[in-house]
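Starting off, we have a lone chain in the form predicted on its own, written out as C-alpha cells.
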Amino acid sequence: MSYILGVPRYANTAPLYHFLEEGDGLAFRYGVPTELNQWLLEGSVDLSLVSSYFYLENANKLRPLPDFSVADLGPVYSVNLFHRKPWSDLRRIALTTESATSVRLLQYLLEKGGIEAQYTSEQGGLELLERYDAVLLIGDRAISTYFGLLSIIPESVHQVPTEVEGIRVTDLSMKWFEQTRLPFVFGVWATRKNAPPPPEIIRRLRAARSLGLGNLAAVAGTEAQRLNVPERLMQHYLWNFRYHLEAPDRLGLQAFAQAVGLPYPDDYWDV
C-alpha cells in the first residue's frame, strides 16, 4: 500500500516535489489547499501541505514536520487583492475558495485598518470587479492574472507595477511584512497526530527539496512554460520563498496565531 502525499499543484510548491518521484511506496494526490486540508483530516492522504490557518485551527489533531514550510518575507506575488477603489474604501470583496489562510490574512489586515467589509466566496477572476470592490486570488491564478495585466514585461522585478489600467494589486504578504517585519507562513507539511511520518518518506522529501532549490532555474523554466509567464520573473518568484520553517518563520507563524486569536503549539515531529 502506498503512502499518500497531498500536493497543491502550484508553482510555489514545485521546488519541493519537482524531483520527487512516485513509486517505491509513495503516491501523490493533487488538490487545492482547502481540499488537501480536509483530505488530511479524513485520512485519504497521509502527509500533506496544509494551510497554516487550518493547521492552527486543528493543532489538537495535526502535527507538522519541523523543517518544512512555504513561507515568504516581503512580497509573495501570488496572494493578491485586485481592486479599483483605494484600500480604505473597500467594502464588498469576492474571496478565493482555494485557501483559508489567505482569506483570514486579508480579513485581519482589513480589520486592523478599521475596515468593515462584506465577504463572498466566488469562483472567477477580474470579471468579478464588475460586482465587487475587490477580488482575492492566490497561487497560479494570481500570478497569471497579475502578469496578464502587463503589456510590457519590465527588465527588473523591482519595476513590476502595483497598478495597471486602474486596477490596483495589493500583495498581502508585503502588507503583513510592513506591519510585523516578519515572514508569513502560508503552509506547513503535517500529518495526523496519531500517524507519525515514515523516516524514509521524510528523507526523500528532504532530498527532493535540495535538488529543487539547487536546480531552481530548471524548476522555474518548467513552471514558467506551464503558466506562460516570463522565466526570469518565475525564477525570482521561486527564489523569494522560504522552505525550511526556520526561527524567523516560526516567529511569523506565532504572530499570525496571536493576530487571529488562536493558540500556537510549538509541537513538531522529531524526524
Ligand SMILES: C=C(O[C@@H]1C=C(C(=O)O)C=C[C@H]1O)C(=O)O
Contents of the next structure:
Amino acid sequence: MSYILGVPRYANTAPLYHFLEEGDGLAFRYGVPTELNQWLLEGSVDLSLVSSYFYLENANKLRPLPDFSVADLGPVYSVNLFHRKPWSDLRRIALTTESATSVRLLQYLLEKGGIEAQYTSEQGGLELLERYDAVLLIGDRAISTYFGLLSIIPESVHQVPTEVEGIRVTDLSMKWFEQTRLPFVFGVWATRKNAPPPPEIIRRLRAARSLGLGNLAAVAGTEAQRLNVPERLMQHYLWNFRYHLEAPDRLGLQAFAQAVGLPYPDDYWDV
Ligand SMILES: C=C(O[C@@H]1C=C(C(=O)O)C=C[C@H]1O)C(=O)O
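Same protein, the form predicted together with the ligand this time rather than the form predicted on its own?
Time for the whole complex; same chain goes first.
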C-alpha cells in the first residue's frame, strides 16, 4: 500500500515535486486545489496541498506540515481578477471553481472596500467578461491568460502591465500586501490530524524541494514548455514563491484567519 500524495498539476508547485519520485511506497494523485481539499478530508489522499482557507475552516480535522507552503510577498502573478470596469464598480463576478483561498480573499478585499458583489462559480476564461464584470482565475490558467494579453515580456518586473487593451489585471496577493505588508499563504501541506506524516516521506519531500529550488531552470524549462510560455517568464514566476512557511508567512496566515473571522490554530506537525 502506497502513501498517497495529493498534488496540484500547477507550475507553482512543480519545484516541490519535479524531482520527487513515485514508487518506493509513494504515489501521486493529481487534482485542482478544491478537489485535493475534499480528497484529503474524505481520506482518498494521505498528505496533500490544501487551500489555506480550507485548512483554516477544517483545522479541527487537519494539521499542516511545519515548513511547506505556496506563499509569496507582494505579487503572485497567478491569482488574478481580470476586469474592464474599475475595481469599485465591480458587481457581478465569475469565480474559478479551482480555488478555495482566492475566492475568499477576493470577497474579503471587496467587502473591506465597501463593495457588494454577486459571485457565480464558472468554468472558463476571458470570454466570461461578456457576461460578468470580472473573472477570477488562478494557477496555470491565470498565468496563460495573463501571458496571452502581453505582446512582449518586459525586461523589468516594474514594466509588467496591469492593464492591457482595456483589460485590467488585479493581482490579489499584491492587494493583500498593500493592506497588510505581509506575505499571503495560498496553500499549506496537511494530513488528517489522526494520521501523522511518516518522517521518511517528509525527508523525501524536503530533498525534492532542495533539488527543485536548486535546479529551478530545469523545473522552469519543463513547465514553460508545458504551458507554452517563455522560460524567462516561468523562472521569474517560480522564484517569486515562498515554499517554506517561514515566520513571516505564518504571520500572514494568522492575519488572513483574523480577516475572515476564523481561529488561527498555530498547530503544526513536529516533524
Ligand atoms: C498561487 C496559487 O496557489 C494555489 C492556490 C490555491 C487556492 O487559491 O486555493 C491553493 C493552492 C495553491 O497552489 C495559484 O494557483 O495561482
